[in-house]
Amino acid sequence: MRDMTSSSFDSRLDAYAELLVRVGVNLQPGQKLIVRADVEDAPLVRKVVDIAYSLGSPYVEVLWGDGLVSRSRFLKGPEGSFGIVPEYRAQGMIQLAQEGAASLAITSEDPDLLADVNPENVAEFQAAWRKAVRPYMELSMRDAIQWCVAGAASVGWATKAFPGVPEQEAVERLWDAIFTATRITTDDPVRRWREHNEQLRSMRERLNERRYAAVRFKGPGTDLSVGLADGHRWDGGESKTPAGTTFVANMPTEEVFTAPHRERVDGVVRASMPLSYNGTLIDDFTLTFEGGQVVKAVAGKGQKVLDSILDTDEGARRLGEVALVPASSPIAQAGILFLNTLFDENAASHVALGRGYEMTVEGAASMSEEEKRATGLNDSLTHVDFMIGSAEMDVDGVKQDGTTEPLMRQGAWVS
């Protein structure tokens, strides 16, 4: 068993922190940084902060969370109190983002942390929090700031991803999987990421040239047509702010994605993996769409939580993202069910309920809300990805004249 305090592990953690700061958010000299993380992630956060100051950041704001503290609140807090949110924290994030700060979120959530919590308590908090931070979310979802989401191994997460494995070994295995997925184990992670971003850029350009009207998914339990927004553009890999600064929003990332038309989604889709959402697992679930809206949702596990997502607002019953990921992606090939959307969504094609990304519609950043809606871009306080792809999934591109051509067969790109 490898010692987590060993120099080899520490050097990999150093390289990971360096990658998140230099490539993930691509922090610039003189730029502030927001870091959001659980207290259990402190060793990684401290390295990130040290690198940020070494690069010339004048200020790093670390916003700590504690999953167990949150659990206590949702279990024992009084009824009607869960709409109370830390407004000062929301305003701090908004102010720093408006000043041009980059933002790094580190996720290490135990997927079962809130399994025995009343989902209505969590939903009440989430609704209030999303409303409070909406200006921040708008900046990030139109790529007005550099932002990145990355993972860190925790005991709670590791023991769920590797059940039956001793605690320390499970954490070690999860760190190894994170390092592999983010290319830390390669000879030159930064160069490997540049090469990977170029591959994703090539694929998104290929799709943009096709100008499909829709994409259609067919697989076990799934027959879904996803119409694409007017003026849609495929994105993926490296993103760019209006000032021209590049960043990688998700580490890892294996997807190319675009905006569905909020009113042109029809059919049935079955999730191909469990969804870990705010400390609760939703599993074995199927959604039926008519005219872009979910009209039926059935889950074998987590029905109340699934319902709470759909009831967030009117836009939560519509799609804001459709993403293609080959079954040959390194994360899929690892054969690990991470039970963490950041990783699992890069093992399979997926869609997202809720808000769409402005950068996936040409010119949307300068449009009014009514104009964005007219293109089909969806709006919501939430954005929840869930996985639908597998090695049994076929995907077709639907041309403007209604004819189709294969994009994927059995989860693999058709050349």
The other form holds:
Number of protein chains: 2
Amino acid sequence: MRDMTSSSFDSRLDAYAELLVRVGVNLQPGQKLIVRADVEDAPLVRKVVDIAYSLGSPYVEVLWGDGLVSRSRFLKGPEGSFGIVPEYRAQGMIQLAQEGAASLAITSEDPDLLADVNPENVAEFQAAWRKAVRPYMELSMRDAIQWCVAGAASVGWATKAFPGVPEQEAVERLWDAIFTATRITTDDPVRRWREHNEQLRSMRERLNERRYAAVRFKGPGTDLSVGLADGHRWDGGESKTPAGTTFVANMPTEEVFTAPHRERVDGVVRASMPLSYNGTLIDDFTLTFEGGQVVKAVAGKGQKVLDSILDTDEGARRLGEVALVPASSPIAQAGILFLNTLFDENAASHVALGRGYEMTVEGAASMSEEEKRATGLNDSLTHVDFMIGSAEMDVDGVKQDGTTEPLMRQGAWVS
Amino acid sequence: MRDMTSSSFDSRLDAYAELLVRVGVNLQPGQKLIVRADVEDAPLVRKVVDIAYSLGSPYVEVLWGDGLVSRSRFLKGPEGSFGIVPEYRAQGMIQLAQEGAASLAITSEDPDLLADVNPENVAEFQAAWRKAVRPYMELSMRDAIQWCVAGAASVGWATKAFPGVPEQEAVERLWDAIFTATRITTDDPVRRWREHNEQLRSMRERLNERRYAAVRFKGPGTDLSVGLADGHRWDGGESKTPAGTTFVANMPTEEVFTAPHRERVDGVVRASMPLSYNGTLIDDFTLTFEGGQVVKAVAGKGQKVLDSILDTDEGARRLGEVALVPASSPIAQAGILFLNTLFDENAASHVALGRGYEMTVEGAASMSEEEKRATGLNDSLTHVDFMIGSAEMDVDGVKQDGTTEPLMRQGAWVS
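Starting from the form predicted alone, produce the coordinates for the form predicted in complex with a further copy of the same chain.
Next comes the full complex, and the chain you just saw is listed first.
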């Protein structure tokens, strides 16, 4: 068994921190940085901060959180109190983003952390927090700032992803899986990411040329047609700010994705993996869509949480994203159910309920809210991905004239 | 060697968290709580938060920091950038305090953390931060809110307090020392604190009756007369908010203290212990006072940091506090140099440069700034205690007519 304090682990963590700062948020000289992380992520965060200052950042704001402190609140806080949110923290994020700071979020949460918590408490908090932080979210969701979400192994997460494995070993295995998924184990991670971004770029350009009206998913329990927004653009891999600075918003990322039309989704879709949402697992669930809207949602586990997502607002019952990921992706091949969307969504094709991304509709950045809505781009306070793809999934592109062509067969790209 | 995960350690940590919430800040039903702590203090913080919510607190704001992140900034951040402070964090503290929140600060910092840092960088940050957080400081320094400062063992602190002792053992020994100093090792810590507060109360009442003009310290390297502010009040042990809620501002606390007159301090004083200030040790130092002001300051180690304290503002060269602690105090008896003022100042009589406490002058709470100044109460942006007492120190009370009576001989109270 390897030692977490070994020089090999430490040098991989160094390489990972370097990748997140240089490729993930691609921090520019003189640029501030926001880091959001759990107190357990301190070893990674310290390296990130050190690299940022070495690159000449004038200020790094680390906004720490702690899963167990949150859990304590949601379990024991008094009824009606969960709408109290740290508005000044939101103000700090908004102010720094408006000043042009880049933003790195580290995710390491225990997927089961809030399993025994009343989901209404969490929903009450989430609604208030999303409202407080909305100006920040708008900047990041339209790529006005460089942002990146990446993972860090924690005891709570690792022991859920590797049930039955001793704590320390589970953490090591999860770090290994994270390092593999983010190409840290290769000889030259930065170069590998450049090549990988290039591949995703060529795939999205191919899809953009075809101008499909819809994509259609067929697999066990699923027969779903996802109409695409007018003027939709496939995106994936590297993103770009208006000033032209590139960044990688998710690490890992293996997807190409675009905007569904908010009124043109029909059929039934069965999730191919459990979904960990705000510390609760939703599993074995099927959604039925009519005219873009979820008209039925049944979960074997986590029904209340699923309902609370759908009840966020009108847009939460519609799709904001459709993404294609081959079953050959390194994350799928690892054969691990990470129980963390950042990773699991890069193991399988997926869709997301809620808000769509502006950059996935041509010209949306300069449209009014009504114009954006008219293209079919969805709006909501939430955005929740869930996985639908697998090695048994076929995907067709549906052309404007109704004819189809195969995109994926048995989860693999048709070239 | 005991195991930190043992049930005995855990139950002591429980008792400690309980003491801090129930006696330290004395959290009231329905009251919010601010907790400031280092990420390494998470095990204690989680217990504090849990107890606060169990007592019905509607909201606990944990403001985390990380010593190594700060160190990274001060070492590598660009020149001229250290005046950037998280103003929103200050705003959050101010807002919560104005709403009547109680405030608990956990100290666990490595006394040597910033030893190799340019003290000007730290001073630049401190000046900007103190300015941002001043409305909060004013509320806490005049006891308008319940507040408490308490310690937690960290690796960085423990290995400095117990040099040469293996890491894990050093942390255990420091926790033991903290638990002993805070009476957690007794059968009934809450009752013991009640008795202890009672003793401090009777001591301060005795001193208040005597209405000394000055106290005079004589010991190795020290011959200092500290004139007392007009209308001075000796304080110590339990404090009280204007609404009458009691709290214990420092845990441990063994001192009775009052306000020096800002213009009536004369002589030479030699520190009896090294002082850890913002992560740098100042050692072997002597200050000379004339008319209340430091006219000479010589340190064997940490001269630059000492100078930066004195240069904060005009008030930083004058005294804001004089405190008497017998050499028999449990902290002195432990024979440990904690290298943390919270503990070390309760092992020895001490004075503080900088701002004085309003509650140590009768009626100051309703005085104008000019009126306060006229009593001799000192004002400054800073407040830095340093230790002058020892088992070789004699202290006299100087009466209004110039006659003296012995207060302490060889560090022990004269009863």
